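Take a look at this single chain, the form predicted on its own, given in structure tokens.
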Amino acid sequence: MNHLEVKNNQCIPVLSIPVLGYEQFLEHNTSLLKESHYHCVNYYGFRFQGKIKLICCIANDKEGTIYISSSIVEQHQTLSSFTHHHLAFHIFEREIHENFGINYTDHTWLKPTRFSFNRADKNSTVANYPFYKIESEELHEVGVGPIHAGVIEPGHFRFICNGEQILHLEIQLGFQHRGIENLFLEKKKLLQRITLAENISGDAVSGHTTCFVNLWESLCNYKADEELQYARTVALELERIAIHTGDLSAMCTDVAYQLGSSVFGRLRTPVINYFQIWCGNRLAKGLIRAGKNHFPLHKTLCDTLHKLFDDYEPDFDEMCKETFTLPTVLARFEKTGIVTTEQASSIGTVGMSARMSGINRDIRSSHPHNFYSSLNHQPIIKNHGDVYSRAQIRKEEIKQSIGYIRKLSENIPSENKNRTILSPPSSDSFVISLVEGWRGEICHCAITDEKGELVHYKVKDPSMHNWLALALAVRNNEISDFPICNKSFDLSYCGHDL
């Protein structure tokens, strides 16, 4: 048997991952994404037995599945890439050449992705990355960052540019490495771990949060009561809706459309500000937790929730009407920055940067969690690939997400205050948790040792995926869409560093 087949959150032994030689291995893998509903979803690398243990995970959209097998290498071993096969596997192979010092002698190029602080060459470092280079006397360079203008991450881009035009650019992230993943060994408390969860990402604390806890009950074998899926449902809807309606505000301001800035940005607030009153943090910390709710979702906090859509809904459509019909706002929106479903698909984007080019890719519908098998989420769709696409889907997707969350407060789940405790976790297991969050599809992967001690943990935001589309949609773009283009993505620089 070449794979594992399990399901988004099942708990399985470690030891029934199967086990395969290096070249079947990637024979396996890479054949299995010449069909368009596999892709992957995890591709890394762990020291095992004084050896690296490889392990892919790659979903089964069609049937809901994931495959998982693995690959026991040496350290510094020379290999046949993924990459070559395919390019979506470009990032995965670039992290465990850097962790580990595994060569490859048919990638496409690696680069560097974070410099963590366990690297296998402590000699690459930020000052010294290998930027692509072009050799002419009529084309110029221009650097971005990494310190920015605006109340934004460290990131450097470097473009190289005919006059205006964009030839290529090439984005340097890594500046902000905190060790996130070695840290969830280091802590030992169940809290410890799910205070890092929440700031993994501090735009996406619903997403990751829910990932890790989701993770965590299966470990435990726990089986979350309805009225915890509930809160988890609605967390990760309404941060969607906060994050896009303050996207939407963003991308006004990048094509100075004063007005669309200054009411979706309103409009943003009241709903991070429910958060507070849920919770206590506009950014909806302390709310999601394993086994258990500290904030139940009760009627009256539905019927403030209700009232603040209904003050909401108006003035959004009313701002939606203007902007996607304002010439000017969409002499900047249609054809700028385009990532063809072509390159999309190559390069393996996930969430909102898949659904612009016409993939239908969404773990709210191919592997759902918690209440959306009850919702049978629908995916929103375009095909143009750009910035306009991008603001459609946010746009799309804030109404769709305010349907769900009505229809979901129809039934609201009685408090639990019964609920039974978690047991340990399971020994020597293995579980993939997957999320939809905002921005797309968010991974967390989890193995135990013989006592149920946590010895490996890794966490995939879909920054990971995504940056690669942000650098080929502003080919050819004139330099000044490169903030538009930048925004229509929203990317996370300390979600891809970790």
Second form
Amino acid sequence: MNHLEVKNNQCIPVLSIPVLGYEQFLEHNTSLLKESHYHCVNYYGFRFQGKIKLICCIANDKEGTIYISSSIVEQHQTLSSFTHHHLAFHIFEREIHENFGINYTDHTWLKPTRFSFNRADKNSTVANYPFYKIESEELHEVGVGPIHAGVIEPGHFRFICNGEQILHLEIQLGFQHRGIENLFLEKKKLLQRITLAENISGDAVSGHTTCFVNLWESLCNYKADEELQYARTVALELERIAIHTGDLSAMCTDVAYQLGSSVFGRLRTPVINYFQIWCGNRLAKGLIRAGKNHFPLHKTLCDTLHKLFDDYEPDFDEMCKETFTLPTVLARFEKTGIVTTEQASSIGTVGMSARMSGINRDIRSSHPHNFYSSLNHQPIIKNHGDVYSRAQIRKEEIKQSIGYIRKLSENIPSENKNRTILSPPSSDSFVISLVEGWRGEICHCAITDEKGELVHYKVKDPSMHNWLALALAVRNNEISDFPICNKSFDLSYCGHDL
Amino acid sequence: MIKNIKILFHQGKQYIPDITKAEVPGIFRGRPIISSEKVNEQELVDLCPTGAINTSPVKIDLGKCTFCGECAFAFPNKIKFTTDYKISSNERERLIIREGEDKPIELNPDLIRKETFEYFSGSLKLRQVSAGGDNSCELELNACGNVNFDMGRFGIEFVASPRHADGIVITGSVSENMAEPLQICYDATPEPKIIILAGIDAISGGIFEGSPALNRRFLSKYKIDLYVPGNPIHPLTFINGILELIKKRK
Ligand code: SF4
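For comparison with the form predicted on its own, would you give the structure of this protein in the form predicted together with the partner chain?
Everything in the complex follows now, all chains and molecules, and the chain you saw is the first one.
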């Protein structure tokens, strides 16, 4: 057997994962990706008995399962790369190379990933990143960041331009690295680990925290009741509405459409304020807990939410109608920052960044978690892969999410007052948890030892897959269109840097 | 154009008229009150994820507290969170709430440099540096300038370059990889300049405290002019804190 087939959030003995010879491991996983209903959700390594154990997780989007396989290699070994066969692996192999010093003979772009504190080569630092260079009298380079003009996170963008036209963009990340994966092991209390999950990416709190608690409950063999599932699903959809609305505002700002910027901006306020009404924090920190819920979403709270949507929707619809027909906005959105379907599938984009390029990739429909199987989710797909598609997806997903929340609250699960407490995590186990956050699929993987202690924790934000899409999108665009392209993806720096 | 004006018109008044007296909706967790009830203090200390609670007598350090509210759930008679969002101070000590205390958190006027209010009271331009921030405080700092909170009306604004700034606002636990860019940015800001720490990650490291991926040396080198607790900070906490800091004094 080449792999073990598991469901989302299924807890399995770590020993049941097949260990393959590296050649077979490579051949098996890369050949799966030849078919379009497979995609790589995670591929990583960790130290194991003086060697490096590699674990590859390939999702079968048709069957709703995940194929897990592994291989053991030596540190500082030189291998042939997965990337050579399929580009979607490029970022994962870059990470493996950086962390363990494993070299690849045929990796096209073996650049540093995030300069993690425990990287293999301490001489490689954030200050000496090896940028791609071009020898030319005509072309020039533009460097932006790490600190940007606006109030956003740091990252460095290096452009090679021909006049105003971008030929190449290289994105250097890692500035936000806080050593999160390691802290998951260091901090032993469950509440500390939940707090860590809440702080992976502060704009995707519901996403990462749901991913963590789903995983943790599975490790503890705990079946979350309907009320917990309900609250988490509403939180995920509400987060999507809030951030998408804010992004529409920011996209209007970037094309100098002041009215859209203000109106979408103020429409976001009641949505994030609702999180505060519900749980006391505008970004949902403190809301999601493993095996309990301090903030039951009862009838009165749901009514408040319905009232909010009743006010939100007419103003939102009106503003969308205006924005999406305004020639000055359309001129900047349409055919700007295109990622073709071919490019998107070759680099393995996920979430919104995949769906805007015609790829049907959405964990809510392929590997449903929480309450999504009951919603029978149909992903919203666009085909042009441009800024306009990304704006449209947001608009339509907001409407869809409002519909879902309305539908879910027709049947509010009653408050569960006698929950059992969580038992300790199972020993020698492995769990993979996938959640479709507003950016795309979030993936957490955990491994425990014989005492049930965490020995490895892996976090993957969808941005890991998608940053390269931004770099490709801006090629041949004017450099003045970079801000709108960047905002239209709105990828996470801290989610990538961990 | 007409349609745009129509839309603009029926938005009504969106800004909060008096930012110093605004009420926060819902169950906001602001300044806590600790009663003198006897509880198992060790349990209290043990449950806190960020080590914000100290004992005999019980104290909560708002520079470390992530406002998860778990202590109040476990000991509802001991700890209550009020909706008082004015929790910024310029003195680190003042962020520590002691058992039996129920008084507003204020700035220490003796620690405010004269030039702060002399130069900045009508206009304060700030450069934001996210140094290992998780984008939650950054989102809230952006919200400070939106049409609801409208910080711009007080002349407080974020600017694109440190050269145009009167001070820097740091978010995040200060990662090693951002230590140098942060220093460069600070050095590029002309004197006189202030430093504001926004959020508990910046103030104490938050849940990341002690991580080997951090380098917080910058923070011990300079005087911090304002600490704004929260995870993330609430826009009202931030704006009110700054207004206090730069208000005209004799
Ligand atoms: S609310 Fe603050 S003091 Fe209480 S447990 Fe949470 S972090 Fe600790």
